[in-house]
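Just the one chain here, laid out as structure tokens, in the form predicted on its own.
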Amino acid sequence: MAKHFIGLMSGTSADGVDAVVARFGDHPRLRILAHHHEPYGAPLRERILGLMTPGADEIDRMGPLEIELAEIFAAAANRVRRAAGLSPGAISAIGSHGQTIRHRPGGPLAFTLQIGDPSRIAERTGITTIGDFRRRDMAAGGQGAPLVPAFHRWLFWDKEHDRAIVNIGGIANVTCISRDPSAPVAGFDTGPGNALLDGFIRRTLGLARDEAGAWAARGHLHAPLLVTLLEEPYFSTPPPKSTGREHFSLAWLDERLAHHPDVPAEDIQATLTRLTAATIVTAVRETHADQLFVCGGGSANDSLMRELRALFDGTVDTTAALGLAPDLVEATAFAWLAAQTLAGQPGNLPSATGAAHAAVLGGIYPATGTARP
């Protein structure tokens, strides 16, 4: 039986689809055969980000965008499969996270919504596709996120160190893995990752992102503003917890900037960089981790990495030091989650999501055997 899986991931930064072909086995446990990034154009990204904020005609805006994204996801899957030199029949399944456009994990009617129709991906690729991973965890009483801690434990556990794996996308999440294999794994969203950094530079300078944190490096920390930002109740809420762009938005930032009207823009960016680093390190420090490994887009932000190294009392590196490139971790996680689902094995960790029990995640959309162009 084939052991090759494709993982597809588009995170809260909404900058494109990451695709990997992964082989899971015993020796080595993981082998990446190919990877591909399918970027979104600026107009498409703006439409995605627009759907993350409540507004008018959301269903009519969402419907066509879901189909458009599914076509992009399928194209990414086909390209990465061809790059690996494999036929559709050699792939056991595709694990597609989809694009989150709303995540409301609190209250009696909590819900989450990811778009990028898995049925269409299965049709376009001729490969069984597994999607809609989050909602089964929510049905079991969980937050529906984060879902990558089980994969982090499987791949990154170490018998000598307590490790924190930090994914910094639009939202930052952390997985804390004790050297004691019987200890529960902690995993939760710490707060904003790149969301405020990207949003503020886009509004101020018209740039998609702060490349390497260069703009933040020109500014200085504004301590009173940081104090105001850290008063946000989410940061002191105990886990399990998860959040999204609909919470940590530019509107959220503007409410707090109103109390500090004369802060230079580059100082705001520097302070937002410290906010991301400080909330990550505070969360990790409580778990007694002595190593911190970063993945996701934030790993390429030199200013943010400097802040993490200044604040954390242990090793800070990227997951490349553990053998997996930081921009491939999440896509590989969803390839692994697809393998778990096909094997009838749980993919969530109740200690991370707060679910009442471990659950097999996602819906299975079987291949027809022939890809439709």
Ligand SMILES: Nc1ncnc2c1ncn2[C@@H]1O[C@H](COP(=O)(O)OP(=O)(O)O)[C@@H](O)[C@H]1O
Second form
Amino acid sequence: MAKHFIGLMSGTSADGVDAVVARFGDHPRLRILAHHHEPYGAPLRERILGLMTPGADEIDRMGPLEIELAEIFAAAANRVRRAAGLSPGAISAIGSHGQTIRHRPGGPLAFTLQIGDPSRIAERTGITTIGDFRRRDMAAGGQGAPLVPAFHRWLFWDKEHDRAIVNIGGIANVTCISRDPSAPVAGFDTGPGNALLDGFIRRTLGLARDEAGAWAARGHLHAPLLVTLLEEPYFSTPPPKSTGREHFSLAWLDERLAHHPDVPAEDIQATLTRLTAATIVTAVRETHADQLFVCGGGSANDSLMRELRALFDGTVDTTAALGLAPDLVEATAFAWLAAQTLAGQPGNLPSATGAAHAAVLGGIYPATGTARP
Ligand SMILES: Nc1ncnc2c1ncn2[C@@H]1O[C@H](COP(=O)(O)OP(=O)(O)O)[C@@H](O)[C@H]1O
Ligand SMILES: [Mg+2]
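Okay, that was the form predicted on its own. Show me the form predicted together with this ligand next.
Following is the full complex, with the preceding chain placed first.
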């Protein structure tokens, strides 16, 4: 029987929250009944980004922000639920990723932190809410990321082609799905997606993003700078691996720009765009995928898409060609992960995260806070 779930995703770009109502069934397996993007205003975005790198008074800045975000998440969930024409009781659960403010994988004391209180979302929506997906994977020895590959495989596997699904958010991650269903699915973060593009244009021109990649298109690739950027050890580290904005920050960029002091700003932006495309294509090439499908906000950056098409040997499209709009993929993945958890099924792929085993992910916050004897 078909079931309805809400997915909520707020990624490392801190641009806003994406909400979807997804119907999972047999034919078709997926239908999106409603979706909404609630953008964050510039001050809220600043406060989120301000928690992604270490600083003073973090806990006191985080606490109220976590509650504000939970209220925004809940309002977005209520809004899409109403748009879908469904009552709270018709939704099996909300899967809420939360807002990552720190991600430090690897080592015995690895941790990852997503905020946006699921108790409050359950309270405000009257819908069972599942959150905190990443920590269980980390507890099982994984990176806690990426968690979308199992969903990508469920929806996008094809018997004719080896497919790479590339999500270009603040950080970019790829999922490589072999046409051979018994082959393990590879999935990992390739490095920066939009994070440096956003950060550099924000600092230089005061804009939130490089709309359609127009600024990068006015610049030229600076080959020596690209070489310096590509020397970053993360790019040649074998998977499983994941990273975050605390690593690929403007401070990271500035250390490298110091070796190339006279590069015009638009050439820096063009080179950062190439960096994102080149690190993605290099990673995908190793998996022999012949089709590449892009999702996430980077799919709206024409310069980035042009670079991907120029560098990749196979076809490059967005996931719209597979029936799911690129900006809805991540939120839908968390709706799907909530469905997995509620069904007692695992959500992580050890081949992607490096966990010792597949695990049922997340914490379940029941719809009603009223204790029943
Ligand atoms: N029209 C556009 N032109 C250029 N870049 C865009 C556009 N729309 C979205 N983006 C980029 O995508 C980012 C948001 O992508 P998203 O998939 O939501 O990432 P995240 O999961 O990190 O929040 C924005 O910060 C911006 O860099
Ligand atoms: Mg986003």
